[in-house]
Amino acid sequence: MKKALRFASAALLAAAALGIAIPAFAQDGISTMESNSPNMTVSDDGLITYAAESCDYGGQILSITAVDASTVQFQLCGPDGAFPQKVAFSSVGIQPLEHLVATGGGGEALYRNPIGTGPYSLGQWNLGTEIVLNRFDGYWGDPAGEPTAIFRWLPEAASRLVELQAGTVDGIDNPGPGDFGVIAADPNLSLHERPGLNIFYLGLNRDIAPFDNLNVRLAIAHAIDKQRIVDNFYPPGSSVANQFMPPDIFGWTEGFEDSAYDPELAQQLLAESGLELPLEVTLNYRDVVRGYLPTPGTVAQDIQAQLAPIGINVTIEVMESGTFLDASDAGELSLYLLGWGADYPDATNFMDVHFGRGASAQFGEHYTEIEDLLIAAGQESDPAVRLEQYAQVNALIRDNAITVPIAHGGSGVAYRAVIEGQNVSPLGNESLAVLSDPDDDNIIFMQNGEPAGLYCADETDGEALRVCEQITEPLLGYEIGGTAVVPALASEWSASEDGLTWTFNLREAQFHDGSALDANDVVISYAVQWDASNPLHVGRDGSFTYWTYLFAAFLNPPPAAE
């Protein structure tokens, strides 16, 4: 055992019989944790058990537990055919227990100042400038290939290309749609696309008149002409949506059959919906380019002027990026432009988001039918019934007219041509550590823009993801470039017949700051996240959105209000 196992009552004195070191503030945060939360026990030898009295809180997890200093295992309140997906995404990389107990789990110490296991350590932040990462050389597994690497930002796609022409950086992320043809045709420059695993649809909030209207919905998703929209404003390695999923996504519908463009029909169900035309309707956006809308105020005119021929007048309205999220997720719009990109590669990152047991109401009133299946799918471990309860869904989504999706935007990223180890991430997790220069020592990368905080079990924007993914390790990960998991932070991991009992492994791997990991780490955090009443349950802005995203409930949450 490391100094790791150092807690409680006859814990702390079994630690010292053995000659542990224990910090005194890890002595007392454990115990404040463990005074406080009846769901932590803590062994006669230190290791960590979180778990819910019941799975009736309503989330997927049941019980954490540190089996011994290298074995961690999850038991589930049912079978959850994407757990290693969700394992592998990098909002639960593990930090040290010491450093989450010092920072009190939240905090600039906390969210300025990650502390993993990976590749590259945090070196300096400069505010509104640049991130600076140092080689870790104390990595269990391959070294980065280059000491330094450094993270800068700028929103505009035309001038992240300038500094990339100039050399001042190694690669960029998200050109411009029109720039693909430029760095494709120059030698220095080397082109990567990356597939489309998003979904840019059309939102309709069937709570709000007109779009309570079933005829109404199901119109304006026969009138829009969604190749028209992918060949006008998408970058290649664009593709036209049939469905909520993206092709490569488990789940995605072989096959299926979408509502046809058919302006004539749209304008007989709209004859029909009893309802005066013109129809008057009001179109929300949010003026900010992601890889599934990278021009959104002409997407939302090409609709405006598709809709029209019909019988719809659309007036269109802009709203700032955080004030339009909470209106959608409240359900207080009834016509808007939204979309989603992958964060792990299942169905339930898309459907159980947006339309399972506990999803917003950006779509009105949720539908029982969807939800139960949607509840069966995420349990059932035969693909092949998986892949039929997917199809089903997506059937009732398009029948229903819940939302029209339109696109799955095609992106990329590009570097200098010198660069050795280039990739580019369906997930947008670019490596850097495989990344070398031979004119320097470093490597330079450019993205939109700055994150707002690393502590990524509390962040959910692209630009920390990527950054704390050099950092930080979850207990499993995706191969470089693609999607399939790998082990990470467990070298090994397996599941019982019933899937409800998950082991994990874990391989010798040194923290940053010089401890080791164990079993206590992993458990420690997850559970900051989990157990809402936790202490070390801060973060930086204390939602944790992804948590819930990924395993549907907090432990503990405060009273809803009223």
Contents of the next structure:
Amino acid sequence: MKKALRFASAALLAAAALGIAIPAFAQDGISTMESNSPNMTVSDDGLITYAAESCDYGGQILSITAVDASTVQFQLCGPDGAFPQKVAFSSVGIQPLEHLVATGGGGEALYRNPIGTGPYSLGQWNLGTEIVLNRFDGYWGDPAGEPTAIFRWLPEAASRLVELQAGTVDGIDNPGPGDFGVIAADPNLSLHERPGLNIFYLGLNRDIAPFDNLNVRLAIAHAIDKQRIVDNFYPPGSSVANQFMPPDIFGWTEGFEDSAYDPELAQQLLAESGLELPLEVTLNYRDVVRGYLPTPGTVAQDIQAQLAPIGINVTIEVMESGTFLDASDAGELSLYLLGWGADYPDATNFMDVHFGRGASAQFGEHYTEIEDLLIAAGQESDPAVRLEQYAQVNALIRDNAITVPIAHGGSGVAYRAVIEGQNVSPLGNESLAVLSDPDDDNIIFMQNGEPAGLYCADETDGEALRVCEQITEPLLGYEIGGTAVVPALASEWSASEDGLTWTFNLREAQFHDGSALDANDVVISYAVQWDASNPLHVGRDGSFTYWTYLFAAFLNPPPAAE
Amino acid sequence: MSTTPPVPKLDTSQAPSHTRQLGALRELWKNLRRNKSANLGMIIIAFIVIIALLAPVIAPYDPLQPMLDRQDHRGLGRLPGRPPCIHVLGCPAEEPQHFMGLDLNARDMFSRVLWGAQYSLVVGISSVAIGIIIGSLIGMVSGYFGGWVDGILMRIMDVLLAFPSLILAIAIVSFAGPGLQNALVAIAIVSIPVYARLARASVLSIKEMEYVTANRALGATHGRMLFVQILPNALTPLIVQATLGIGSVVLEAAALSFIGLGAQPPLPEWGAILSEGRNYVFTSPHLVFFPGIAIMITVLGFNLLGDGLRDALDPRLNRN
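Structure of the form predicted in complex with the partner chain (previous: the form predicted alone):
Let's see the whole complex now, leading with the same chain.
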């Protein structure tokens, strides 16, 4: 309770009377938030509540309340069976209220200097080279295996493997599909296959000709030989996708029949489209290796070769990764290769993100029928009914050929054989804290790329999320090497019978700056993401993309541009 | 009584006659034939040119078509990236022969490398041709007229020369968009200042020669002076530079394709083939070995010929 008192403006006098020093910046920050946001209230004993006026704003959260110093309560607008999975995701990692206030909620001071409660704290970020993490001795759980953990990065799979073979790194992410055999045959290395908890899809934008023509979209859906792509360009552990989520995710439709590979039917559909053939289209992709697409260039060229015989001439255009993602989100690309890896194991993470009300314009105009079904499925507590709703969504995606789901890409992590505690996560969040190296006192892990920032409320890239997950912790977490939800900063949690009230009891934990975790830290860590008008809603680029993916909408969003 | 002053007799004998030019060419050929390196260069280039011309005939497979659906490749397991299969070297007879193996899209590497010769030669020769025509024109005008024309043109050339050539080419292609045609134009633009400088230097010395002065005094037009009197005598260093330049251009085109700005998939340009295989250098070295060797041999051929030409045209070396 002591810390809660420190930050409550209503209790400033009381706190002063108790002789508690209140940092000026924190007072200012709280006062600014309070005066600027009608949604924030502070109780007499200094506990913060952040609440929407009603659920009309379209989001899933109605209020977040610090009930006492170690209890946080969420009121939801509707039942959400996946709520524990969502609050276990790293974008809602908890940082100290003082740090968020001191950094103004964004800028390099925050995204290059995260403060969390995790087993490692950020030591040094040598831009372009490596990120050094130091073991946090005040960690509430088992201490990290080594005093230092280091992240390095190289985009080429072959180069990463060379580093591992040379022993200059202890583990690498995403070995090249052709290197699986090499690693398996090397007694000094050990390979861990990562199940394909992802989806690789061919995106079609119905707002851009010729993909505004349903026959063209259906023709493409029938022209792609997915089995050929998986058999030839994916590593072991991969599988053909027949719907827009992998089988291990709740919501997957058993026995669902996707558009069959039938090039003759594709040709016929194209002939019936009324368009002059051959069609000239551009296929965009980014040359970035991901678990769902381990060899982007070869897959793009194979799709090009597969579409040519039915009368679609494809020009391939490679784009810079960030530009590509922005362009696809903005609905500027007509035909593109993209994918999605699971953040948490629920259909909402695949469906709502791509086809829900808050989804981007990547497939063009939204399908309201699908949006309504997804909202209903998200609020449905009966699993059987949810499954049926997702089956309907799958059918609508197939019948409208909104996109062509192609593959679930297996990937892997390789370690030096002597490393202890080796783990691979289906969600891509390998834990470095459980690794130890008998040869020296550090763990060096090499991934594909450098994080853009480490304030993961405002990051979407897996390269950033993996680093964040060593430093900051959410209320709940995922088991190491699995997808089951386990306690993290909340030691216990419970839901009301109607599924609208979720209560989390915090454990005693310490931040890397020495301050103690309390309920106000949780409320503000969420609130600065949730409330778009909060003065601390700044981040790195201010998009806070995952918030809308997780909880549907921002509170007080800026008015839409005319 | 006034008398008409005698017209001074100007010496125009230095002007190169057709016969003298033929003689010089014969001398050049003789010198080239004596130069072993130049001979090797000519053989290599002739070989590459023949391959490029006959690629449609001698390539055993379509360079753009994956083998994945072919009946004769069924049952071979995972096709992409398969190593070379040559029957006389022990590859099983039931397996289809691929001299250079298959690429990552299961296309025949041998066919792709053969076809790649066409793209490399077309880019090399076209870029140099564009560069030499525009560059020579700028250099000749600049050197011939001098003054402010020279000043402006040469400062522009200085600006272009100040950029590293590949960086400038990347900037141009980034602006114009990736593609082989744009890469060709970019490389040509980058090479213009080299030819302009060279042509200007030659013109500056030639225009002071007596036969030029004589022709000017006889009322020859600027066009005739530039293209009939001066250009033929300024060609020698340009030809040497152009021959050497083709090798560099082939390399630059490959470099642009390597970084994704030149030939776009599925074109079998050597740099693009190299780029596609670079991540598999340890597991499938044939993906980078064959296109790499092809680039090296081609560049070597043009460099050897260029060096030989330079030696053959150098009067000091001739005397030796």
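All figures in this text were calculated on a predicted structure; none of them were measured in a lab. Rigid core here is just the name for the largest C-alpha set that superposes within 1.5 Å across the two forms. Residue numbers count along the first chain shown, from 1.
**Student:** Please check if residue 247 moves between these two forms, taking a CA shift of 2 Å or more relative to the superposed core as movement.
**Tutor:** Residue 247: C-alpha displaced by less than 2 Å between these two forms.
**Student:** Note yes or no: does the Cα of residue 84 move by 2 Å or more between these two forms after the core is superposed?
**Tutor:** No, the C-alpha position differs by under 2 Å between these two forms.
**Student:** Answer yes if the CA of residue 109 moves 2 Å or more between these two forms after aligning the rigid core, and no otherwise.
**Tutor:** Yes, its C-alpha moves 2 Å or more.
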